[in-house]
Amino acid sequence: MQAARAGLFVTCLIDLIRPSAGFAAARLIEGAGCTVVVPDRQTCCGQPAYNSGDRSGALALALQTVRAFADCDYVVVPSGSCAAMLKIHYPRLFANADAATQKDVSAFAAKVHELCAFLADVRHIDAVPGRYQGRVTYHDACSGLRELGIKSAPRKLLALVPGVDLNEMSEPEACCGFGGLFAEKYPGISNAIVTRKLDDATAADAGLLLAGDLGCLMNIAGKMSRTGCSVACRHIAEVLAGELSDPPIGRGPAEHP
């Protein structure tokens, strides 16, 4: 039988400033018994112009999306906001579109899953590559919990690692403080939220703090940079692969030699 075809939609953030986190969800989707494949006309999934109203623009990038991933079985997103605009967000932009168009990005729609979701609970896999010995925290990052509703993949995932302690913080579910464009207008705000979130994981007494968004754990690695707090940041793809060899996040190599 052949195997199904998962097409990696990388994001902008992994492809930019994180490639080794995309590596690190193919090796994970290869392992769940699938053929990756990685479009190359993919490109941003076009959440930044739809959120500052540039319709047009968010039209023209979410239908060469979906015509990239048209011979795929599923999409799998290492981003639990990228996947919620391409789940949730791409079939009400293309409401007043042809009856065609909006079949077909229906269509997409239903076989766009977030990476930790996907192995969980449509692959349903039990074992993972990764090793690590020591305690880890999860920050929930706001559209994997809130739009998609994931909440328990990432940690049957990380019970699977050998050697992980995960201590949980004692607000995971709240916000880094990021949310794209909103740093950027409220930047006062955004600095007491991320702050508030620094002291939360510090008190968790780990040595990595995980998530399933690369904004979010580039807002909170900046945030504790800035500070010298020593507490590292991952993508929760990175432990569960077993691709630790670049520094965390926002760390450059003369901080971690």
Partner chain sequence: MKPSSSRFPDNAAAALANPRLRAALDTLPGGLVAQRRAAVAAVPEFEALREAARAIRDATLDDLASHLEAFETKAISMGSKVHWASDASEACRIVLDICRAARARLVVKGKSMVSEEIGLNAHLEAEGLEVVESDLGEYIIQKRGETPSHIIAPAIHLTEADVAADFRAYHTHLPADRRLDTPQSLVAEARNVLRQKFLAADVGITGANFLVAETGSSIIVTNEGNGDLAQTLPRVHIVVATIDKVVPTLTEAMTLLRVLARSATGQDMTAYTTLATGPRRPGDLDGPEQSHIVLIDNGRSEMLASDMRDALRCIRCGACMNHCPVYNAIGGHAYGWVYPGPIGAVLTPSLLGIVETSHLPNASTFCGSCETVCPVKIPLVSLMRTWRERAKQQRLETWPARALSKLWISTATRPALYHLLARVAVAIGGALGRRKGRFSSLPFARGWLAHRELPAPQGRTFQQLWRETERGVPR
Given for the second form:
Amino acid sequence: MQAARAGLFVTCLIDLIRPSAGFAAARLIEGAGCTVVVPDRQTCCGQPAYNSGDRSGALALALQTVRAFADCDYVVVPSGSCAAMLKIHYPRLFANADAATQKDVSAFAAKVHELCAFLADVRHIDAVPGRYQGRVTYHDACSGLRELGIKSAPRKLLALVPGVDLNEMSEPEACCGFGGLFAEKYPGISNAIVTRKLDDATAADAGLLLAGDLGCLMNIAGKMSRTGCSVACRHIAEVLAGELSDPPIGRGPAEHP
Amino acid sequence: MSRDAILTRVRAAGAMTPKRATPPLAAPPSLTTSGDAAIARFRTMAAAKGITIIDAPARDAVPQAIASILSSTEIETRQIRLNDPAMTKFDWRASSLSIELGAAEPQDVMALSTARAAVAETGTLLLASGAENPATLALLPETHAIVIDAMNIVGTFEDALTILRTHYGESLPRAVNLISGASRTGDIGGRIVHGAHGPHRLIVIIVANEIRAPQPAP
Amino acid sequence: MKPSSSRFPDNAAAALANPRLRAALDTLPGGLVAQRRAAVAAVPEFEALREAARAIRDATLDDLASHLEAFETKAISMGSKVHWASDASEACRIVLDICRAARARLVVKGKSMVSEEIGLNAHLEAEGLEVVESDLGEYIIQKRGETPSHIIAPAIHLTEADVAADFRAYHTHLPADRRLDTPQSLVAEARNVLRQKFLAADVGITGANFLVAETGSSIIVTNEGNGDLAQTLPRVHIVVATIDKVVPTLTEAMTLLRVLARSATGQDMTAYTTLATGPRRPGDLDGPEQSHIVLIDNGRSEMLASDMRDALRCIRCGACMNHCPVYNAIGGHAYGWVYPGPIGAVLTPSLLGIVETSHLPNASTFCGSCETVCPVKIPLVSLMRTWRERAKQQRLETWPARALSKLWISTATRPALYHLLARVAVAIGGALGRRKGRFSSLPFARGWLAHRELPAPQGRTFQQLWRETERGVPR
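Can I get the form predicted in complex with the partner chain as well, since the one above is the form predicted alone?
Below, the chain from earlier opens the complete complex, with every other chain and molecule after it.
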């Protein structure tokens, strides 16, 4: 039997800022018995355009993405936010398109899975390569949680990592204040929101904060660095795959013994 | 005329989309009780709202029940405002209480009404205004006592509506008060304080020995 | 009131700099939010109730004209006078005319958001009437000359000490050395002051949570009982309500009540839920001699015909704002008008136009918490996104933002060019930022960098590494 072809939609942020998380994702997908392909016609999912009111820009990027992954059995996304865009919002964007396009888009949407949900709930993996000694906490990023219902999958996967001690924050589902362009447009409000997240993460007494979305992680890690908070931040795929050779997000080599 | 202009606009907007139907409605099973279970749930839910519950074996025992609760609390009055002939006919003086008839006056300390129904779902009393039970009795005095016959304690709001429709048909009394506890506010510093504008204290007297009417069909 | 929604960033900055406001808002998660969570957990069928509530509101709005006419007919037959107002000024004029015909001098009010929306108090006061708000929170902010900062907890932004200082300033007829150091003492003082107003008032004005077509009744929901006193003691009772408040039958109203209080305060029922039907009857010993109902459009029929119709399902519980991270950070006043939070970010542009209000739908992280708690399932994020589209179409964003988003789309839709530029940018960013792993300052992203560092790229793009390294052996 031929292995399933899983297209990795790497997301623009991981592509640009943190390729190591992308390789971690690829390694996990391969471990789940799939062949990983990375179409080079992918760029941005179009969510920033969509959420800032630019429908036509979002449509163009959506069409490009749908076509780029036409020959894949799965489209796996290491971000709940981008996955929700591909899975939930693409069909909405094309609600008024011709029947053939709508059919293509809904077939595409059906193939899309967020990374953790794919590993835990589609491939039902029971082992991961990673190991990590210490206490971690997990931030439920908003889109994955509320649009895709991803809650148990990352926790099931973390339970497979030898040595991981998951200590939940009091409000793991509270928004971190990133909100895409929101953090840049309304920095003061975003700061107030992320400050609460930092307080909660600090109280969880974990050395490492994990999440499935690089946007949230850049926001939380950026705030931690600015305030001198010692909690490190990583994409959950890095811990699951054991890709820990790069420093945590927003940290330099000197801070990564 | 604004009436016609508004209705024309609303009708035009309504015509733009197909009309959807309201699904059949029923009380959620977890909130539904009947019979003795309804009475038990009513007690629990009302008590959780800070309502004082006392029992009287029959309506003519209500004065004595009130006298006993007055002697065991700090309510300093022996005078009660009420206007329901079903209650005024009893011997209040035998319980060292006096009654005054009419709607509530600003200086009244305590009033007594008779509830039309009580709802176990939330521990709510349903009062219907009229000459016998003026609405002010439930609003002005610091302490409000409500008599409810056990047979009128029903499971859900749907059951209470059945009673209401049976009594009043298509014409409701001026005020139907659904009362679920004493007056309260959280407007100062988010802390709950009782007696904001209405009664500080709510007392319910459950009268036991009335013959149980058949429950509304489920 | 004059809206200040166009100054949202300044309003928000002021709110963020107000430590007492922040302290007051910090009580929300452990207060209304936790209480709702407990109330919802106690009813396993709550999701089905939300769905039923949504269906009731949708079906009613689909056939609103029929239900309004049915309500009017029944209300008239029960002795009420029904008035219709197209807009705010007509509604104010109608209420004023009723007050004048009754030779009224003192008006006591129950809590009503639409009266805030139409500026009713200011209109009546300008004509010489004394208008007293009787909801304790509304009374406090009326004295301060403020607007509600929350639709069900109007004075949520104030502390006990604020209220005590205000009462000393306003209630000058009371002894100066009285103690006002507990919520109980403050409530008792307000009760006494307002009781005299209730007894002396000529007209009582209340809003309506629902208008019931079946019975011609208005329903109000309170905990204080102030609305009941306002509609029972004065000679004249006036209900002001927008046209979307109608429900067809009492049975439907009961289903909506099951989700309303649970969503708002976490109570299964508030202390007082009252159906008022017409004036006092022959033989009644109390109740108003006149009952008036003013049905107000003020933009609702336009919303009904627009893609904002879903927002008319709102039953004003306030859950969306309680659960909103933005509202929790800045409170209600920053939104600059009557309705704050996510529902305000949808309603305010609908009622005032997007030009002056475009910040409101943009100032959201789209976290979606509001949608998950809305008892009538309003798609608040989608509706805010629609307003963002309108704002974009009307070119309301700044020119650099417009230029940047155009540049991003034109690059991202050319994958080869995109990947080339990405390589270059990431190489530069990686070289500059690699040592620290982050940037503390840059010539761009000033908003971001004002409060946090920007993590630096690792030096090469994933696409580049994926193609240039051995499969499965990164770098």
